[in-house]
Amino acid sequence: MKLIHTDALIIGGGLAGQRAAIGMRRRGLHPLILSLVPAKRSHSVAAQGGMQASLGNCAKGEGDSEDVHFEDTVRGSDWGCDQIVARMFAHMAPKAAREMAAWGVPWSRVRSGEHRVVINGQPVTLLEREAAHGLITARDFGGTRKWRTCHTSDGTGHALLYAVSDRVIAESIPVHDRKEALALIHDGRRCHGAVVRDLVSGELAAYLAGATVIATGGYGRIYGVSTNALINEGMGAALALETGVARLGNMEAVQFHPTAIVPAGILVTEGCRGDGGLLKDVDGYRFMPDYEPDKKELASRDVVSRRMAEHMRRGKGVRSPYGEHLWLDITGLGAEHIDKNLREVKDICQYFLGIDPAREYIPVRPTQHYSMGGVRTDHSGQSPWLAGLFSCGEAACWDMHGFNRLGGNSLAETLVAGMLVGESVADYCASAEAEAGCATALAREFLEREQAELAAIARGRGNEAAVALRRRMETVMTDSVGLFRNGPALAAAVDELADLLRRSRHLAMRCQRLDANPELVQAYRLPRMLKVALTVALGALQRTESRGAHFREDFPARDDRHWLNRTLASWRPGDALPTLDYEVLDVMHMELPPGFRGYGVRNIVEHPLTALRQAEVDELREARLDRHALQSQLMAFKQYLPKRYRGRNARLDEPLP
């Protein structure tokens, strides 16, 4: 048996994990981060856009805080998200970007004086403050306030990974790449480390740690189509639900992007809407307004990916081989703006169409893009369920997102989740709960049932083929879990999935080989993937109203007077089904009590308390105390966070008493 001890397991290369790692490393551990590609080409690199970060340095940013970003989260989460959370992600955004910088990130600067944007349609002469030339700036992105995305050109995801990258490098921490966890160790109580496979050798090996951290990423590709990578199976959130302890939280929240191109469904920023682009039909109509006339094209994601498929279904949308869509025109931005910071996309649409998006329109349409859900833990990423476990990024819900996540929440995300679940971990592995003694016996049971598990599939004489089975599954998620949702298709795809599982232990193998077999690494994903598809299924069936992402159109109301709580998803051994509970969501805790996000008709049940906790924050903002002392007042966060990370953050408009 080979056995391989380390401080933290890191099981994910991306940014959150990586930026984990990087803090556990300088609280005197040693990490150590599995990843299934070179840690360079993790799914992170694809983000496009921008991170938000409430800088106040650009024109259109002055007067941002982290009160309205934290305000611009909750009402983007449809008031499904975690308020402490909320609010430590929006005090330690800014602390993350000027973090980056210092790595070298080459982030876009304000230059003074006049430019010129383009603004609702139409271009727009902005001032820039002398004060503020050479600082970050930032554009605008959907179901904000301010312009608060910073950003480097289109390409911020590539510039952010590669400089944490060679931190991680700087500061000798191992990445081994090409490998992939298969099972958690644990004993039902505490979290040991995982049985490993390295997908070249086909290997296996038991990670043994203080602590295990699963970054990796979202369940996208449970989707026909979608705009994560390959390698976003939900592989991280079958780790944890196989344990049988630890939980799953809002599996049933998936975001919808509305800009992906038509046929490939890869991702074209939501800064070409932020920069002024605008989204038109067959008759080259700009639509949005008749829908959402305040924010338009700019309206949260979840609410533009529903306007985009309406207007589709009122047979507006443009016919193609590849199925209906709809024209993203960016012709309005220039060439010159273009090709300094849509770099990406004009490659993209290049490369993919054979079109100079200066000249022609983008063939788009909403696609399968964030999991909101993840592994659930505490606002330290820890699981409750499995002590040693954490989660950070997407991966996790640790719950900033709720029901629907605003366009770069997500990069600044694994950058403060990173930064906090590193500073958790070393806690932690510092502490007497984590003294868990020599766990190799148990390690040497899970080694071999693993093993054996694997041969026996290798050996597999059934009559099905994963291929069919996927290809299926990816069916029933586009077609009955999608944008719009109702009764009896989920309850079909349900009953479906569910055969689909049973099926998918009758595999044919053609090539029984244990070391390199693509064949066999997509047998033992396929019943896992089913597996997070059912509580993605079956967590949208049980939750008869919509928030955010979630839409039902047999129960269209947000219904706060009953669903105001948190899904939680455990898979028993043995059950042919996951299993729900739910975590209510304390509104008499809540800095911002439930209200009316501002899109379409109000539409919502109210909760019994919300009258009341708004009479109460009502009298405390009458007080008059400056912000931050009314912050403290209505919802006290700052003793969750590390004491080095509780200071102010400055801004031109606001500096540092």
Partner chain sequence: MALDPGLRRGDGDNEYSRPMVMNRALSFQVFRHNPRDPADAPRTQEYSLDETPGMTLFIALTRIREEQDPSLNFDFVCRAGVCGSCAMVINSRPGLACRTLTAGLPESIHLFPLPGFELIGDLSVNTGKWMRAMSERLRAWLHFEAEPDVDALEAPMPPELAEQVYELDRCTECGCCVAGCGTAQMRADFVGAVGMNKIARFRLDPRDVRGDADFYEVVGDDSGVFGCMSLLGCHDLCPKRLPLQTQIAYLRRSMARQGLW
Given for the second form:
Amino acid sequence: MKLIHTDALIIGGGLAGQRAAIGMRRRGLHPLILSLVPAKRSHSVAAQGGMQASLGNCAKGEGDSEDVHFEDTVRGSDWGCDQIVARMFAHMAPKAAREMAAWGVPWSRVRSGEHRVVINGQPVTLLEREAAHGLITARDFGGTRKWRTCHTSDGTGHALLYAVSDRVIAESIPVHDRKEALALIHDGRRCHGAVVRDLVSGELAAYLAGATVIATGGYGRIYGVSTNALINEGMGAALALETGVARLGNMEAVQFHPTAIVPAGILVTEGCRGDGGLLKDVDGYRFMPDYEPDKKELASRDVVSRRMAEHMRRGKGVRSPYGEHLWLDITGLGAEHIDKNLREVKDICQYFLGIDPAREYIPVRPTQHYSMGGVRTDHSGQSPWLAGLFSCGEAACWDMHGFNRLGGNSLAETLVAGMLVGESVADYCASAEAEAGCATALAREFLEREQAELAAIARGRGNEAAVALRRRMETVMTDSVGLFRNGPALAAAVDELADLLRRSRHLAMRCQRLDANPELVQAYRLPRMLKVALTVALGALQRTESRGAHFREDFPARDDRHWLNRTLASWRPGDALPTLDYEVLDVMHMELPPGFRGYGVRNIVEHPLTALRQAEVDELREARLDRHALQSQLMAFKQYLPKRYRGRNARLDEPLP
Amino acid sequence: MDVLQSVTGLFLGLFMWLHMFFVATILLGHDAFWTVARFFEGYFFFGRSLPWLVSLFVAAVSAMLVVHAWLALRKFPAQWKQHAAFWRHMGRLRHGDTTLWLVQVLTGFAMFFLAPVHLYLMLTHPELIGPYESADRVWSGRMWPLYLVLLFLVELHAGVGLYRLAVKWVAFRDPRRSLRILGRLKWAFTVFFLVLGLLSLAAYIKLGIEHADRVGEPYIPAWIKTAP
Amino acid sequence: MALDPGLRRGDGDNEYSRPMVMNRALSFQVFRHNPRDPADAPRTQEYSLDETPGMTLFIALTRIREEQDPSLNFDFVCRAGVCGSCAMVINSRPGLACRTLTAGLPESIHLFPLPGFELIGDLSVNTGKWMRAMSERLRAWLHFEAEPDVDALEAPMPPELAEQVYELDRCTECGCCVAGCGTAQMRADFVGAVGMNKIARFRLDPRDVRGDADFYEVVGDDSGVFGCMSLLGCHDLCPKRLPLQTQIAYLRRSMARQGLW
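Let me have the form predicted together with its partner chain next, following on from the form predicted alone.
All chains and molecules follow, beginning with the one already shown.
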């Protein structure tokens, strides 16, 4: 048996995983990163528009602070997030942006003096302060009250991933790429690492680790059309689920991005609308102001996507051989702006649509984009049910996004969570608990189990076609567990997915090779994807309310009275369906008690304690404390942060004492 | 080393272009060429011809050539495997600049053998440069096939080489546009000098044929003959 | 030595060629080889496919794998032209397969793995391993003076300079420049345009404390900038259209200056 020992095993080489590894390395650990693809090819690279951090440098960002960022994030989540986590996040985001600036990210900078922008379709002249010249600038994004999205043109994910990957190389952290974790090694209480398959040679090895971190990104590929990379198949969630112990949080919270191109499903950034782009219908009419007169195109993503779908249902979509779509019009921004700030968008339009976005409209429609759900963790990033198992980034349900993530908050989360989980893992590895027990025998047991299972799959004596089952899963998810959901369709979806799962164990195989064999990979991933899909569908079926991206046509109200909670999914070995239970969100500890997001018509079933908590909060606000003192009175959070990250953030308007 | 190769290349390339102009002065008339030839022998400085000056210059050019060739050899594929790799790569890619490099290698290699013949003649008989003298060498001395081949080799090699130099050392602001222009310029120069060279060679051949019965007679300009 | 008329400078791509609706029958000649199987000889295998509107090589290869040959190896990750995974030799030119429309290709399409990299199988090569080794050798990361104080204001940087750095930072390490480089094909130790561009990027960045003497140590020789023969394959084939000629020329001058004085 090939056995590899490491202090910490990080599964996933994207931004979150790599940043976490660097933190561990700096605390003296020897972490090891596992990645399906070379780390610089991870899906983080595809993030375009930017990351939110309340630096408040640019004119439209003046007056920004953690407080505003926190409130935007909580509202964006439709009060589904963990507010402590949202606070930790808003506090850390400026530090993450500044660390990246020092590590070499070529952030777009403020240019002092006047410059012309497009706001609400109209040209506007802004004046940037002299003092801010050369500091990190920001653009507007949906659902935010300030211009807070820091960016490098529209290749922000690329610039960040390369800076962080370069540091991983600089600090000699090994990255074992083209390797896939097949199962976590655990004893029901503690996680000891993973059984890993080499995707080139097919060889299995046991990686034994003090701590294991799942940082595998989202599960978008269970849908037929997704902006996600092909590798985002939810294998991290499946790893945790298959332990039977660890739980997944809010799996039904799936985000649809308003603007993916048709038919390829490739994202064009929210920055298009942030920079002044408009949504138009078949008549070339700008329809968003009719639905959301206040935020228009820059409402939260869940709202814009739903409004677009609504508008198409009214017959205002553009018919095409690939189904209906709407138009994104950025012609008003001018070729110069597009060449400088939206160049990836331009490339994508050119190569995949054959159009010049400076002159022509871009065909778009809402498309699966982000997984708010994931491996449920506590504030430190650890699974409450399986010690030594951590998770960060999109793979995790640390829960700062609740039921809808704000644009620009995902890149920021990868770095912030990476910074914090790196510290948590280092703390954990220094604890007595982590040192207990070497699990060689356990590792052998798990490895042999996986080996036998792979061999059985490779023999492939069944009669089912993996491709057909997968297509069916994608269709069911898109049709029944998509933007609009309802009870009967969801119930049928759960039944069919469960049936697909049964059938997926009887696949026929044409190529029986055990080394680099894409057919084999598809065969062993399919049942895992179906399990993940089932947690999404079942969660959606049982949640009889509408919150954020989860919209039930049969239950359109946000029901705080019954559903101000987080769905937890686990899968007991041998069961046909996941088991769901719920974790209450405590209104009495919220800094921002549940309220109205300001989109459409107010349709909320109030929680009985909301008014009480609101009164408490109002009273404290009356006391006219300084904002930091007030905040710590409302909801203290700094105790959850490592000491090194508790300091206040300097701003031009708020210099450090 | 790369710098030295570039510098020697630059010198040789520019020299070859100038050389072509000097040689081409035959097209302007016998006297023009005679004047150029004597000029280099210091006739107009010292009042008499000092052919060893030309020898000295030829020696310098030869040295430069040896250095340039030696430095260039480093870039040649040393092993058969590398050689094969390049041919395979070039055949597959069909990429202009890559193919041009092979032109450099082949012309450079050929010149390594042919150029010394010409240089040796110039080194040992520097005084034999003049309208009749050169024409006799070309025709009666049966050198014209060599010069014809050398002309193509030199102009191709110099044209491509100078283009490569620009590409190597000049950081263009708008590279795509500049390179397009530069590529055209390179071909224009090469064609220009080839035409010029062919015309000149033809002129020498014509002169050589006409002068074949008087081989060995040096040319003396009429204005010197008539002078006291 | 005929020059391919399709390979002109400056049009590294079929600009704004609108995907046309055609019903061609495409023939794919795909390189097949499993280097781990001693009995498996390299060969090309033919697949036929009906062209659909807007078809890219990603769509075509995925269909071939799903409908005809599940064992075919290739690498697509983002399938949007940003991650650099899917570079391969398409009708004799290295390029990103995911954003190559079949409409811009003839009916007969030849696909080969990128040369110059370790073959994993069929069209899949290990560019990641090559790139990491190159980064380690060139020390291609930002060498900063000290860990930043993340609480304090970031150091200002001229906006134009940030844009210039980003321009060079856009490299996706896809490997097309290495596959398109005659020098790199001849000499395995040549750092390629990707390596030189990285050095140029860090050299331009004022946050990097290294000077030309440090850079000279890693690229000031024949496996670095002085090995480059300016064949411009990299410049003409770069999918991100990075100004590689400019950067290499500039670096060569700086390194020559450093070497001479």
